[in-house]
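Heads up, the chain below is alone and in the form predicted alone; it's given as structure tokens.
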Amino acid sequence: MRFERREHPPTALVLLAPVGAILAALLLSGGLIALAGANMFEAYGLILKGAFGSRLGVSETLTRTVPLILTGLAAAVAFRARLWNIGAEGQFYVGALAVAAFGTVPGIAGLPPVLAVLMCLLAGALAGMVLLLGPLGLRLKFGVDEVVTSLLLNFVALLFVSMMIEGAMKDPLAFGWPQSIPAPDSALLPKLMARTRLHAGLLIAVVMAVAVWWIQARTVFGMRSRAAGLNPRAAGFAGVPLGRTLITVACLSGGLAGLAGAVEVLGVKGYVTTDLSPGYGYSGIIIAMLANLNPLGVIAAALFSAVMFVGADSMSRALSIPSYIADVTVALSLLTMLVAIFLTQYRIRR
């Protein structure tokens, strides 16, 4: 038995891929909940009751998919280029960071809360940024490998955080706890639904989706930055400038993760902890995996992660079983999908 690389993959083999994925995933994922002493069936009916069965979950499950749309953003933009960001967990807190830092400057509580929304975003992104361009910049001058740099560089952002929340940065009225001083209330992202927690940061996450879609498909940026992921060299050789396409697509990249924890203060906390995020930007690179690397696909595979998040704790409270299960389905998918991905390449023969 041998694997023979296709020349041009079918594009209904590709399409199915994910959908091949996710089921492969759902029915491993069911062996372990049958394993617990539950029905594999009646668990996913009550994942999709607790995700969309009330008001209040499909509100919730929304909130959930908004900063998961823009981490699988910030890595699908990247990893086509074939830059490996790893760090988006990072971005995702000094964008947040710089929100509530931004918020201290004087005469911005004052603005109008247009302006003084899209200023906040703004620095969130323009944070995410500065935080990707320095393992890109190690690795165009000295061939530093980025995954370690970009990866470690997640626990020196998260570190400095807790650094600031608990001094510098720190909410005087939080009773000791340690929580950033508020970002300005004028910035804060309106309601979608009232007595909930889904805010506009969906809208902005959907729109930005669209937007690196169209980038991607239809300016020379998006053509240069596929051709530096298919082939550098060939790339090179045709005159593609890779340096400068490959810190135009980290800007974009780090740009989105931080525009990611922006949005999430903005939007739901309203103020900086340690633990704004479950790890978002780790999850971001399972969706953009998910998604195969489509801007439109990671909007689908963030909903995916979003419902077994939000639906796992229904399930729990009802069959007792641990709610890390949705942790093991999206682990899962991104397994699968890698799977997926190789056999749509490659066709087995004997």
Second form
Amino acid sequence: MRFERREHPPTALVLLAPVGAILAALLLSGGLIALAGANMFEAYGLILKGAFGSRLGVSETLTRTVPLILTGLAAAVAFRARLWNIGAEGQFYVGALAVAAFGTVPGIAGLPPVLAVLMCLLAGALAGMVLLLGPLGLRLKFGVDEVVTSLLLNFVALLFVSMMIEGAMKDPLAFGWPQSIPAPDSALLPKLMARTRLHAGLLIAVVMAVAVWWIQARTVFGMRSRAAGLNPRAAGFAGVPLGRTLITVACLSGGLAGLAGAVEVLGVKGYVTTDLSPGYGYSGIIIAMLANLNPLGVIAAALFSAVMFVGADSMSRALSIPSYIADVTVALSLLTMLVAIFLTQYRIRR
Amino acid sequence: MSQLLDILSSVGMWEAVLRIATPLIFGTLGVLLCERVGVLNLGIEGIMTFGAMVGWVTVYSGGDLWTGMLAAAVGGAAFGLLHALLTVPLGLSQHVTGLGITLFASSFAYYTFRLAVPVATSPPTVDPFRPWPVPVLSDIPFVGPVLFNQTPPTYLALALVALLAWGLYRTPLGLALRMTGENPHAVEAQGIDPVWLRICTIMAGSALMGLGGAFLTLAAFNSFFPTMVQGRGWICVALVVFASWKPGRALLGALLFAFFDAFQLRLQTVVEGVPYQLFLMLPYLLSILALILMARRARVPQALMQPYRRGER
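Given the form predicted alone above, produce the structure of the same protein in the form predicted in complex with its partner chain.
First the chain shown before, then all remaining chains and molecules of the complex.
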């Protein structure tokens, strides 16, 4: 048995791949659900009901989708150029922290809301960028693999956030809880649905997905970043400025992850804690792969993960199955997706 | 100053260095094996988490400690097989597959743990490995209690360093293994199947990662809790570069690292007014520093991250 590369993967197969992958993942974790003594169909039914069955469910699911779209985009733009940014979790946190810090700048509180929001988002994105430019600099200058460095910085960033919210940026009015000073009121994002947590960040996330898609499909930079990912040597030979392209990619990727943190603070909590993210940065990696690195696909993949996470909570209470099953399913779907993509690109020959 | 000397001259400090180094030794040797045959295994963080869980649950449900270690090794090897199947015959991106394995293995570990152990306010515990003083040798002053009063898995880790250093450089299998990471085509020409060699080695390396995880729950601590591996796996990946893919240097790297870790813990109690988080950042920052220092000098296995397909160049 051997594998033979297809010259032109059939479109139908490419479109079916994610569906097949997710079905396979659902089936596999169905086995694990059975192991816990429950019925797979009942469990998935309850997950869907939990995620969409009520006004609160829908708003919670969409609220969860927001940071996932942004971290998914962060991974997708980087991976496309073969920049292995695994540090989105850390970039998310420094982005969040930057917003809270920015609130202390004199004059921000008096700004009109639109301007305050824009400046806060920019501050978050810039912080994320800076955190990724470090590992990229090490790669370009010393040849250090950015996978491990960007990953290790996640731990450093989280400890830094913890240090700040217990120290210099601690909210004196929080009854001793370690949480940051609040973000400026004028910069808080408006709600999209009354009496729910759903906020205007959803629009920001979708706009960013479309913008990234446009940049990748229609600009010279998009073409260059793709070429750098496909074959760096050939791209360099063809005159693509590799270093500069990668720096721009890193700014975009780190910026998106930082933006995710900023949006989460401005939209949901209003301040920073060390449990602001239940691993959004890591989920972003899965989402990017599920979307096959397509920015518009990221929206769908983020929605899928959000449904799993939100729905699993209520399913878990009803059937007393550990809600970690959501993480298992989403992680499994990354692996099944990898195989599915492989099968679209190769055919099996005896 | 005298407090620093007190720390540095205390038996407890140096004993802790060896203890903290043990999971890193297992993990680093595991990554080293995989990379020697040309495959990056970023699944390590998840595989260690799974090993920690499976080892602990085995003992918790009545197995003895060595059965727990064995279960962790088998569990690690199983995830190694998964990683190997995806990256070797299919030739999928080793970066992405490894991360996928990490995310899958760790969430699978949490899920299984919650199935095996119902929620409780205080985590249930097992009776962990006790230090096993080596007769006679442990009576040597200072050196004795530091080196020869450790738990059995620590001795195992040290023995593995020697075994691997010998095996890689002094046996035909070791030569074939190293060649597979440099030039699989040449290995194939010798009549050895590089695909099989890669799959088996990745499984063996992942088994070691599982053991490293199990050490955490069965010797260092006596309970399992999520996120307990805390980036130790990633640190191992950095240590392999620091070690230039050599087992002896991997031991040195792990010990150096553990020294700083043990030292910062004790320093926290001496130095006042510095946020404790700064100390906790040290291990991660040191790993990055180690990577920078060694990145240029280290000679990477030439076929690392290159999928091997028969007949393709």
